[in-house]
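Let's start with one chain on its own, the form predicted alone, as structure tokens.
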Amino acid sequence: MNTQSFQINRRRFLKATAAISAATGVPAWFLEQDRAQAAAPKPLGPNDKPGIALVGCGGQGRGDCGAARRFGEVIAVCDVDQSHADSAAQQFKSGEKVPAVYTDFRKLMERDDVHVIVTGTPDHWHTLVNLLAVKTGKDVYSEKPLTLCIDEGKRLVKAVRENQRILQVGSQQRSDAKFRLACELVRNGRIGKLQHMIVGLPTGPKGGPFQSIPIPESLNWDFYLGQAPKMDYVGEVEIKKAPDGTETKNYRAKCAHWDFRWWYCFSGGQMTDWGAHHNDIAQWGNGTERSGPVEIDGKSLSEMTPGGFTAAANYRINMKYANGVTMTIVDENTGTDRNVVGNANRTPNGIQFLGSDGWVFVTRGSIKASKPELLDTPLPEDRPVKLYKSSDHMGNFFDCVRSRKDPVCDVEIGHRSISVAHLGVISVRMNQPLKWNPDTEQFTGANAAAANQWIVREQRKPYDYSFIA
């Protein structure tokens, strides 16, 4: 290449980089460093097209499976709602080939031509599906939150390691350059000594009271409930009157599909939903992604509606880490006296890192700092901490399926991140300050005996661990 051509290509690159920087909000120096260290992706071999199966065919599961489809062939789908499974099969057909439809994931796991499981079920089913997948030799892309309780995470980490499987948790913010940049700035001392973190989460709903409504014919409600305690299928009833006086009833379920996450028996509300994402980034920035806090003090700040959703909607949780860093987890309508971004009485959705020399705030689509130079000044190439780089979360998973290396959000990181949320939920429900040993994963000190009972959830038979034996 002659000098003139090189200069033209260089100008084009700089112009393109500037455009990408403006569009993404990530400084140009960070993009250029990424480009310089980027490795060429491993090419797919002629037989390197894994068979993919989707378990849990709701909107998020189908979205994940659509991303996975770029790297393999969807050959099976499974859902306890027959209508969801049938619809997914049509969505993922290839030509005349339609994925096989299952309503019991255990049958699907018997197939040797299924290499990858995409788990998109409600939260309380993640662990049993993922455990059986790794035990039958499949790699897993699992939606977050990874587990329903801390004990499930400990079991899953052990099973993934023993069976030498790859498991990527769907905490896709780790594959977003803005979040990695924020964590690298913090980890490399750009804001001085990290002192405090604020995790702002959306406020949960307080709907209800609800009433029993008919179960759709396509839905196996008992299977959907799984390990959760028996409960009625509930929702809202809308009555419409025709001009002739006849009435028709329309039913809107409030206990299944999208709304499962507001029920404690299935999930933990926004604390484990959005909290699974933002706590993961807080842990990454603090360098504690394989550990956790040592003190937790949570409070619910409003009463839930009797007969309605049961996961806390408004809350404030204060935590402390062994390195002295403190953290506040709060819903966006509560506010926090240490908030430095936006309205002091309303906490923005995202993660704020406060240090001795400034602050950085990051959320989806935006990164801000107390001074422009905190973002604009490049970190040195030989900086002490360079975090795991992924720019395609699903692509990173399939790269690791081939290489057998750990993905950017492996099973232990996912377990530790959601454990932070579980600890918050436990403290809020107990209304007690608690001490936690992240090495033994047990509560210690006052209230430990009572708190340790919350590490495990009682599983309704037959949907306990014997269900996948």
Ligand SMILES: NC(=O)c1ccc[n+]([C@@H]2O[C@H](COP(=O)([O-])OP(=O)(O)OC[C@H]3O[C@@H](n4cnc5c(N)ncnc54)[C@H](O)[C@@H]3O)[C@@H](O)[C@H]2O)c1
Given for the second form:
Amino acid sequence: MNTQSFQINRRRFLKATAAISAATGVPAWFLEQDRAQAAAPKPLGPNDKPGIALVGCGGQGRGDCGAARRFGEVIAVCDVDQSHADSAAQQFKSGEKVPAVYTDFRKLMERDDVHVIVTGTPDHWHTLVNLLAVKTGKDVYSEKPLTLCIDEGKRLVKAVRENQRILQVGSQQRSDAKFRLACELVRNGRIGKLQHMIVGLPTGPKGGPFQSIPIPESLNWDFYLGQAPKMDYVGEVEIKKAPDGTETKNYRAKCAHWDFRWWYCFSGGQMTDWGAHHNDIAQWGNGTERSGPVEIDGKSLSEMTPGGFTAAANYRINMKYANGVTMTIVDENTGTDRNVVGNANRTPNGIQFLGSDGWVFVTRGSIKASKPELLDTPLPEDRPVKLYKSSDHMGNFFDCVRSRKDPVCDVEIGHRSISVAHLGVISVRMNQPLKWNPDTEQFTGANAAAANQWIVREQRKPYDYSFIA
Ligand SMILES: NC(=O)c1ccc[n+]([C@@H]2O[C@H](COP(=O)([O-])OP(=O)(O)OC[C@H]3O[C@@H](n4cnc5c(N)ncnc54)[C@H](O)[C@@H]3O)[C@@H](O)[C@H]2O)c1
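Swap state to the form predicted in complex with this ligand from the form predicted alone:
Starting with the chain above, the whole complex follows.
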């Protein structure tokens, strides 16, 4: 590069850096250090275009698949709702080539030309899809929350490692410089000794009571339910009256397609939905990303509506780690941890790290600190803790598919991050304080026997592990 074009590029970079810095609060020194370390992207060779298949063609799965197609060819899509699969096939066609459509992921996994699975199903299907994928030699980009219960995570970790597969969990905050910066500041002592973390999550909805509504023709409801107990297809009915008195009914499902996440049988509510993201960052900042808390004390703080959503809407969970750091996970409207950032009436959505010498708060879109110099003073280049750097979550996954190295949110990290949320949900549902051994991944103490039963969930047949045997 000649001197002139170097200077133009440098000027452009400084301008772009200043804009990013002003918009997000990430200081320019951190962006500059990142750029200095950036490796040149690896060129794609002719054999370097993996075949991609999407399982679960809803909003997020399609978003992920759109990001994945930059690195390969989408050759198959699968959904238990035929209409979702059909429209995804149209979305991901390339010229005249339309991806093959499946409604049973087991058939799709038989294909040798599928190298990568993007899993965008609801939470209760992630594990069976991912297990079969790695057993049939595919690499996986799986949406968070990685699992429905802790036992699923243990099985998945084992299978990924035994089959030497790459699995990236869709916790994309790990590939966002703000979150990495916050964790590096904390891990390098910028706020002194870390003492407490406050994880603010959205409040869950309290819909209901709902009524049975007709199942759409395109949807295989029994397959959708999968391992979850049998339940009616429920939702809301809106009756419209025309001027001539004729009535039409509009049905809005409240059990499937997006709203599954508010039902305990499919998910864990906001505790596992947003909790998967923010607990992951708390674990990263605390240096416990391959471990977990030792004490958990959770409470649901409001009644749910009978016949409505079943995952707690208002909750507060206090946890303690073996290193003495404590953590509060609370929904925004319940939170009383309002002393640190922003609106005095809510706990803000994000993660606050509180240390002996100040605090750092990070959320999507901004990073703040108790004193400007905590952010503005560069960390030394040779700082003791430099965290895994990724600035493109899907790109990092495909880099690892090529290099066979672990991605930024590998299977153990994803399992441990969501275990924090599962532990919170268990304590809330048992309404008891619990003790946990992160090494053995078992509860200990007085109520251990009862608590250990919650590590596993009963799977409705035929959708148990034999379904993918
Ligand atoms: N990373 C993020 O920021 C982020 C954001 C949104 C959602 N998500 C996660 O993505 C996942 C999907 O969420 P969504 O909002 O797209 O839900 P969605 O309801 O829009 O889509 C889920 C799709 O999976 C299909 N499906 C259900 N069971 C299936 C099966 N056995 N095989 C194939 N398809 C099946 C459904 O019919 C539906 O089309 C969830 O786990 C959610 O937590 C992540």
